[in-house]
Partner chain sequence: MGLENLFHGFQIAVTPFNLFITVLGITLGTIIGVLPGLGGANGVAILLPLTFTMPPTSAIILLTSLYWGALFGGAITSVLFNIPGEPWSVATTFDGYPLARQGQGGQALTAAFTSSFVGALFSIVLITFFAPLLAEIALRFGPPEFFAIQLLTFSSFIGLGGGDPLKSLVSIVLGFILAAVGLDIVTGQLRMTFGFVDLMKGFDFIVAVIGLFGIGEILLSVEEGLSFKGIRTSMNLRVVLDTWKVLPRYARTFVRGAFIGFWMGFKPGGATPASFMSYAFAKRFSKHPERFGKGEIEGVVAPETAAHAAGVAAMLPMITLGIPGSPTAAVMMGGLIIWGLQPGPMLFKDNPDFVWGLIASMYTGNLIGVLMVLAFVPFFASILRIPFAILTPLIVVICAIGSYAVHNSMIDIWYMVIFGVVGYVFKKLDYPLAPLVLALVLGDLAENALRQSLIMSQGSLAIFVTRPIAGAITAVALLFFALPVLTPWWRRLRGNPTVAHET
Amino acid sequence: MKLEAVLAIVLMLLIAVPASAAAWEPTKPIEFVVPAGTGGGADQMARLIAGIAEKHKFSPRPLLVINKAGAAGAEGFIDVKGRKGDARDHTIIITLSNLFTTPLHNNLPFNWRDYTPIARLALDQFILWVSTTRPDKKDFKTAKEYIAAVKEQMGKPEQMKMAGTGSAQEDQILTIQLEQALGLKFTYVPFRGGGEVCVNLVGNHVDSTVNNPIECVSHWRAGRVRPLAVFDTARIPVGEWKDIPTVKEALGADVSYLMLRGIFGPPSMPKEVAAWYVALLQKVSETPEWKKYMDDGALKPAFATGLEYVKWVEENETLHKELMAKGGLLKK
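Output structure of the single chain, in the form predicted alone:
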């Protein structure tokens, strides 16, 4: 779908919907597709939205979370792209930045213009995490201490391992940015989801990760992992996150990145159907449960719909092309 067509759909959503059209609501369970594994940030957010909608009776039918993580999320995106008619109207997909990275890296037949933009819910942070229970007893208290150890091990059989979600996805892009900025080399180890990534850090199968806050926070509070630096231009301003320095503060490297947490519908979703989902997500975003989740998980509030959402997505597609080209991750 061309950008002009996407903008036309968005403009229709901004026009007042007639009373008869506005009466649309789901008549069967809504499939809420997660193009990532269980336990990660996207999975947690989708399940929270489904739970809030049920608790507050925002939807007459339940939202059923379905994980389709294959091929770095391509399984989920391609499935949703093919939904038509009634199945189209009862399907939404939560998108992280694999909306950009997966087709760019694998040259797959989809991109964001194929889908119906519904809402940007938030922007997610990334943090450099290490284990506090390493078998070698090394307990890295600062990012500088860890990076010094990384440099010592470069090129050796025991070269430091950085874990992340997927290959050529957000986590590997950040790892490459850190390598290029500081002259490092990690062995990058991909997993299917952020929850699995943090579990492998806790189990000391890898040396560090660049997880989202929500994916490692429970292990942090249990004392099993430690956050060393946040990949943003400023510190996270809420709760216990305030004490974590930025990568620039900790290491002098100007490396930052924020990830999309947004919702799309299948292609050609009718305007009254998309408007119903916009209203649902707006109501979810105003609940105390959602606001607590945002603070607990250090997510940046960034609710947007319509042209604002489309413009942001278009700009970030360009940004990801640049970052992936710099990291050698674009499909040849």
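Starting from the form predicted alone shown above, please give the structure in the form predicted together with the partner chain.
Partners and other molecules omitted; one chain follows.
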């Protein structure tokens, strides 16, 4: 594959440049910071990585997952930014979109450029979900039907409610994108986490959500919720997900959004250290456990390192700035 070829070259470069490169190995437990709460998508992924590394003996010292969720993840990012010396070499952080959104919405002193990029692991999809057991007996089979109903209710007391995780974060950004593309208005209701969001949809307390696939998949299989459209340029190529149309197909609007699941290190991590982590994550991403997790959660495998990763993050930051500016979510 092309991706792997690029990767191999990047790896070779990283390893070849400093003479003693391959020599670095962790000498103490690695702190794996999660700038989100326990049980969420980022947390699960971090613990999966720690588990796989433990099971396959990829690392001489264990990876310790530490949650620092305060202030939409700022607590974790700021802590990692301050690490120096030996502690710097034994710390990595998993990021989600709050790497961009948190500093853009609030005046917080960190930016992805402060950190050492290690690897992009995957991209998480977003899907528009509705309930199948609405008390008003309306059963939206397609995105078109639902959007028509949303338009009908706009401005009325029963304006359609869109639930999402947090405020000024990915779910709200996506909601605003959808609103602007189609000239809609939702009442956006923020919740603490994706699981809670989906259950509020199943309980018919809200009308729709833009959950990640894994957060709603079980309720879908139980027939309680229905996926209407995927917020990506192409359909999800695995399992039953194949049948869900993209937003473009379903509604003719170009609304797409993918969330970063990537790894960074503290500022100015030495090259040989970063290379060790790249190699570790590379090995993890090739295990069957990892592949199963990606398929189950309909995550988009997107392993990337080095320049490719940096370039992607750069573009994404610009994208977030634009989206948040359009949505009026930038800090004042």
